[in-house]
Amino acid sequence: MPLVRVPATTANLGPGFDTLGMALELYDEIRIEEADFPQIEVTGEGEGAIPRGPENIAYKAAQAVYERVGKTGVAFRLKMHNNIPVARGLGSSAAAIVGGLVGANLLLGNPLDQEEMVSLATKLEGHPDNVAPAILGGLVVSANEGGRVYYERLNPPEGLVAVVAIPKFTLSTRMSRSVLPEKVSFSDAVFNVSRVALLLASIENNNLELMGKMMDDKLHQPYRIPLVKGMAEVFDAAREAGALAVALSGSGPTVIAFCKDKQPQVGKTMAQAFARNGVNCVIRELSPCHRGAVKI
């Protein structure tokens, strides 16, 4: 029964809206075996909501993976206990995909390579921002063009460190894409473009001062701000308080602040911001995970 473990992802970047994408070092563990009939257990983070059926994710990812190499009609018993919050822009869904693919895909002796792991994940998801880190780690840059999916791997900057300020409440993706605009100016599509490419060259130079300079955004993040109470505040209170840079992960509601190496007072401050417009959160101090998905 192989035990998959799987990062948590934050997406986006800032203006790398469905582009950018990076691991982190917090994790959801899945067992997975063949069984009689399908059987799920879930502990640990959505543990009252996740369902327990033949339509949960990791399980529709674990039959996609037999699908795909001729076998059908397969039943599985999967063990989820999840760290990774729902429903929060940390790549929740994204790793129990993977979960679902990584733990059948060794349970058939890995017939599918990485590149059409990521395709896959891709397919069952929507979009490869979450799903192409999870399995590869590191901060990955992606595209799909014509129903393939083109990544590349980077490593994230020496000393980078991620505050994250998870709010007690969920925000789905759908909502949250619900509120973005059909058409963008030409000068903010520039902006964004703009800031992509030098995010990258920082990155690969791993120059982390120019790295919080281009993180800005203006396609997506202006849009969803009001979804969420006093994140305009939690932004400036994190830059304040010494961080690098701030954007939105994912999704939402999370907000994610970057630092050079750990600065407790960052947290602090983005939990205090959050408290004064009514909002509790929990502050995680993540590293970047320079591994993807694998069995433990």
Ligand code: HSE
Given for the second form:
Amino acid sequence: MPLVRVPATTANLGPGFDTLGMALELYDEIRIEEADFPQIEVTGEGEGAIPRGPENIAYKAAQAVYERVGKTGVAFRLKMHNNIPVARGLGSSAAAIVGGLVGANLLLGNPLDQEEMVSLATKLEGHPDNVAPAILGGLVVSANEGGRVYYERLNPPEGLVAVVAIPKFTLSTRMSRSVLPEKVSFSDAVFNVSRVALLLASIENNNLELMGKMMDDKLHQPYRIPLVKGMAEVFDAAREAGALAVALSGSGPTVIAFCKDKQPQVGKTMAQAFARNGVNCVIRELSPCHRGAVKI
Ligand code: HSE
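Moving from the form predicted alone to the form predicted in complex with the ligand:
Whole complex next, starting from this chain.
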């Protein structure tokens, strides 16, 4: 029964909506084998809440791989042990999908290559920015063109540490996308295009200071502020405590502060700012993860 370990991911990195994502050193583990009927066990994060029938997204992902090679009607036994908090903006659904895909692909002797895995995972998730780094590790830039996903993997800058403030409440991506406008202004679009371009150039040149300055966003975060109580205050607190940049992690509600090396005061002040707004949160310091989903 192959065991697959899949990293958490933080999507968007501020301005790179549906485009940028980075893997983090926090993992879910999935074991998978063929079975006579669907059997799913879930322990850890999401235990008791994650569906344990064939509607489970890891299960559906495994089926999708089998169907891709013409094997229909196969059932699976899945054992999921999760460390990634669910519906918090740290890529829990991407990890489940990628775990199911990679596990099923292993059972079949790896008929799907990496490109097919990224495209299939994107089809199941709806956007590529979490699934691509969950598969490849590192920092991944991706673009979805009618179902075909183009991507490039970059090494995250050295010395970068992500401090995440994970609120106790959940926020579904669907809800967090429902508040986004259908149209944005030309100047807001230019604002984001220039930030993403310079963000990538600064990563390439390992210029952490510039990277920090290029993480502001006008396309999604301003619209999501009402969904995350205390968000603006937490952003200010992290910056004042010395973070290089602060962003909503994926569609939230987790707030992610990027720091040069470890900075314990950043997490502390973020937790205090959330608490002032009546929100309890867990603080974790996570390093970028260089490896994507892997059989262990
Ligand atoms: N790019 C997606 C969003 C990420 O912000 O809605 C969801 O994790």
